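Here we start with a single chain on its own, the form predicted on its own, put down as structure tokens.
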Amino acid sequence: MDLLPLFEWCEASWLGQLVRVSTWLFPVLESVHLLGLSLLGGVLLVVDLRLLNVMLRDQPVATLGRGLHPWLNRAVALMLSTGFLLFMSEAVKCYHSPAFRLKMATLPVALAFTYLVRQPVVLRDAPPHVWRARAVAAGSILLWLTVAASGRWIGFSS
């Protein structure tokens, strides 16, 4: 199934063209995007190195987990917002772009690894096994940087 008529059809649209003709508007979306991805790995870096123990290491991760969990879901959602308004404006640009398809490819497995595997062990009052923090944390840095990486390289392939 060829899906460059849908990603024509996303970029020629009132919100695709909307973005790309103005003047401020995707480079603000952009910047904007970055915080969003500076928060998320922070956010993200902060547990999953503690996970590993590197730093923190009187801290418990379960109390840390909890008071950093509302700034990951409001970083995700920052990053999912104006990331789909960033994609309108140039969806065929990322068609034929090989790092988005990693991207997205990576994005939705990177998700469910945050939320259904490393939250309820971060979450989880009892301290995580020695060895399942470690997977966590690595898995969790490994799949975010991924996705980071190949979301920068979109900028920089034609």
Second form
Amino acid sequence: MDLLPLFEWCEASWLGQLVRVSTWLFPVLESVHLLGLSLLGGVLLVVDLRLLNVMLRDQPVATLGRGLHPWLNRAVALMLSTGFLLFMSEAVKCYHSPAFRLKMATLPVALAFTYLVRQPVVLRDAPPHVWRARAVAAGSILLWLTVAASGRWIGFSS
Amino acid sequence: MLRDVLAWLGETPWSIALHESLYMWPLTESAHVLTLALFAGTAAVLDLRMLGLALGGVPVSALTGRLLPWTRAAFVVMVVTGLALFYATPLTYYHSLFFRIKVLLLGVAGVNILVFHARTVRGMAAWDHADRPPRAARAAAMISLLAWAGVIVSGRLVAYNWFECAIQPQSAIVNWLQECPVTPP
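Please show me the structure of the same protein in the form predicted in complex with the partner chain, now that we have looked at it in the form predicted on its own.
After this comes the whole thing, all chains and molecules, with the earlier chain placed first.
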């Protein structure tokens, strides 16, 4: 099944055109997306580096995990909403972009890994086993790094 | 004077090579953007803690002692990659309104850090464990968040050519702010 008609419909939609015809909207959304990246990357990395035992060793994983959990949710919500609008405005370009395809293949895995694997480990009272902690942190960093790097590359592949 | 130096810099072979490279420039730019997660992200976590909005129960000194070194290391990467990008097209940045705003806001963020370390940090023992630190600390955190957000946004907008000197007519104030070399009609 070819998805191109769906992508064309997205770009032609009211929402896609709203962002597309505006001079300022796309750059503003892009800027907020970038602020979201900083926040999301920060709250992920602080806990991941703690899981790797290289940062904030004197703080329990659960304390950091719980203290940053609301901000993780906020950052994800900000990224998904701004990312969705950016996509709608240039869906056809995204369709033809290998970087976008890589990002869309990795993003659901990263989200599922974060909420189904990482957060249960991070929010638990008992400290995680050292190798489980390392595996979770490495998975989180690799997945989100791929999402971020391929996302940045969409802009270069035009 | 400064413009002459930058014009010369932009003519050096390595500058031209970086500017015209197929992969080096995008890779440097990607490193600059992705390091934001570690730099601005960890700075934001500390700011949110000082505002009393995250990580209550974690002493502020734990973050300034064990988190800030990572923020500083990431800042070094930001500066190195940033200078490399500047070196690729120095005159473009010199005449860019958004780049000038970015440098200004970098100054604001820097002064805020100096003031914070010279004055606010000294009394930190008294509010190290407080869920909501005193007003001066919260003000420093808010200025930091806003200044760095402004640096990120103006940095992103440098890529847009709305105010580019080569695209005339621009309003007189824009030409003046960017020192566009335009001959009056």
